[in-house]
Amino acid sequence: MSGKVVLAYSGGLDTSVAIRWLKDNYDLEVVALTIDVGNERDFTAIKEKALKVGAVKAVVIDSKELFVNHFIFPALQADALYEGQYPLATALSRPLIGKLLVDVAREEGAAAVSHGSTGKGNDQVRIEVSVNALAPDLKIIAPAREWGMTREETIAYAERYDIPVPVTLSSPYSIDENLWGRSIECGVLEDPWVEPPEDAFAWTKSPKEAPDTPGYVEIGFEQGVPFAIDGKKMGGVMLIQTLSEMAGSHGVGRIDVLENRLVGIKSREIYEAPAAMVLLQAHQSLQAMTLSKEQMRFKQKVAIEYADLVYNGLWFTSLHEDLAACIQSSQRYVTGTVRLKLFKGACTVVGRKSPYSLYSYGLATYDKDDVFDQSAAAGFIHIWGLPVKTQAQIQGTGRLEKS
């Protein structure tokens, strides 16, 4: 095979390899391809290795406010968690990778696209179900996933061809990170039973290192998408950004997970996300002031089907066009402000307001202002309990009878 290639590049360890080895096996020139999701501050340091360890050109794109408002906030409005813990950073940047892989490999006239990905991960899923979806013609290439070497073997494979990678065998965490957060694997991290070392976090203090005053922070929501940090609108980069180091600082955003991969094995994943876990907290606090009882309880099983589709690299379906006309529709009246308290790892929301808010305080209230009606309580209750009252009167209660 020959010609180009488009290669997802992180300048890390198995991307700097692929680079050499794709070369190598393939007789493919490389085209060199890092996405700035928030991940890494010198992209220059990252486009100028990859032209040393032999790409023939290397293209840096800057595509932050781009995964914000396309893939984080509406993930965010959906309150995407996945089994209940992961907001899917990473799980949210791949469909915009496996997009900006195809509009790359177009540009250049690429043939083919290639990814760091292992074949006992999620990510090469994503990646190639989005590039099929939008260009099922390019070949995609997982050099990770061909070239049968052992983490330990790809480090001994840097170190042979003078391949400069972040990443050593005393300290083998391998770590993917952007706006959203920040997922660390590998190492001391495979074993479960094993506490996660202070060397593997970065964005969050320890909570017995925080302060001992906490902090406060007020949100504000308009249809669900945060736009301002205690009054002072911003745009969304910078509010994640601000937020993540605010929160990070009390030690606020550190997940713990034994989570199911979509290849089925259980994998045990640390996660920092202060940002997306304070976010979410608020909106989820928002959505129960200004959603029904009804909207609320359907809405929590959308998030879940959300949340499994962005994780199993569904982007780029109908299913996800159907899932994101609902979530936009039950954001028409989630707007208001929310204060929450950081302090010590904790996130708690200890305010709420919203013009569309559905809380009455006249008729929650047991003060003198109360206006609700105690008297229909009675007539109420008889006819909600009518039909366990007729079938108790006929077929008994159901309990067990002694013998």
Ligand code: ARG
Second form
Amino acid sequence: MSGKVVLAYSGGLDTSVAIRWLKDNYDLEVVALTIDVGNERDFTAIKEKALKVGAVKAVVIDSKELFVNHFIFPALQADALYEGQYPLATALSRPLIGKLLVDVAREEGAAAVSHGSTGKGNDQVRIEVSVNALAPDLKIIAPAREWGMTREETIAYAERYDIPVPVTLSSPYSIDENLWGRSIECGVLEDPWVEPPEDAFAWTKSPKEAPDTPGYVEIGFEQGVPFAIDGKKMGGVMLIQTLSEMAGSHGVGRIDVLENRLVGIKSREIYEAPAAMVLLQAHQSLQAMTLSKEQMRFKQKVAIEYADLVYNGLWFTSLHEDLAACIQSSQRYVTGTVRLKLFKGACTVVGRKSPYSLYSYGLATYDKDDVFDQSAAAGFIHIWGLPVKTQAQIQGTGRLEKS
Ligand code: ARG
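Starting from the form predicted on its own shown above, please give the structure in the form predicted in complex with this ligand.
Full complex below, order starting with the chain above.
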């Protein structure tokens, strides 16, 4: 092959080695693309490193706003938690990376794109399905899936070509970070019986070390989108960063799961997602106040479908558009404020209010302000219980002894 390839470049060992490897094995000029999705890094240093190890060009794109507004907040409105536990931080960033790879490939007139994912994970699927959807003509090269090198061999390769091996390699974990969360894999975590060591965590204090007095936070939502913390309006990026600090300092947001990967592997995953877990909880409690019982129940089914779809790399699909439209519609009255208590690893909703609240004090109270007509209950029970009574009489439902 000849021409250019756009490589999604993190600055880590694998993608640095990939720059050299793509040149040697495919004879391609490498344009390194680094995407800022809120993973705090020195992007100038990453750019310099890409050029130093042989890229012809290094591009950094700040996509934090885009990531928050088009990926994170819609997933929050959807209540998206894969298998009920994982807020999908890594998964949500992949279609964005796919899209930007395509955009830059077009600008550069590249014939191919490339990424550093291995052949065992979900990320290769998410990126490649996205690229194929948007630009089926582009060739996709996945060096780490092709080269078959062990960690040691990769390091040796790097040393041979004078590619700096980061000191952070002493970290025994494989880590992916963005605004919505931090995913931690490998090392001792691969034994599902072993409790994650404290050094696996970076964003959350150990609940043992967390303050002895609880923290309180109020989150304002407008149609399912958070816009204020403690009455102070702020943009999404800042809001997530602020909340992440706050909740993390109280040890909130640690997740330890055994997860079903799309490629058929069960894997042990550790996540830190302080802001995500607080926002998801706050959002759900506001919905409990502003949606009907039936809307809530239907939305829970949609949430499962939506989370699976994101996890499985199907972002650029019509089904996604359909689900997103349904979710948007459900958020019309999800406006209000939620108050939460953060204390030693726990996050608890302690208050909620909304101008569209369906909670009626008059209906709920047992005090003198009661407006509920208790005498109407008798007729309701008569009719509600009719089929129950009928069946019990005819078929004897409810006998305790075995027939
Ligand atoms: N299991 C998670 C997922 O599939 C996290 C993946 C982490 N990726 C990584 N490159 N470390 O979304």
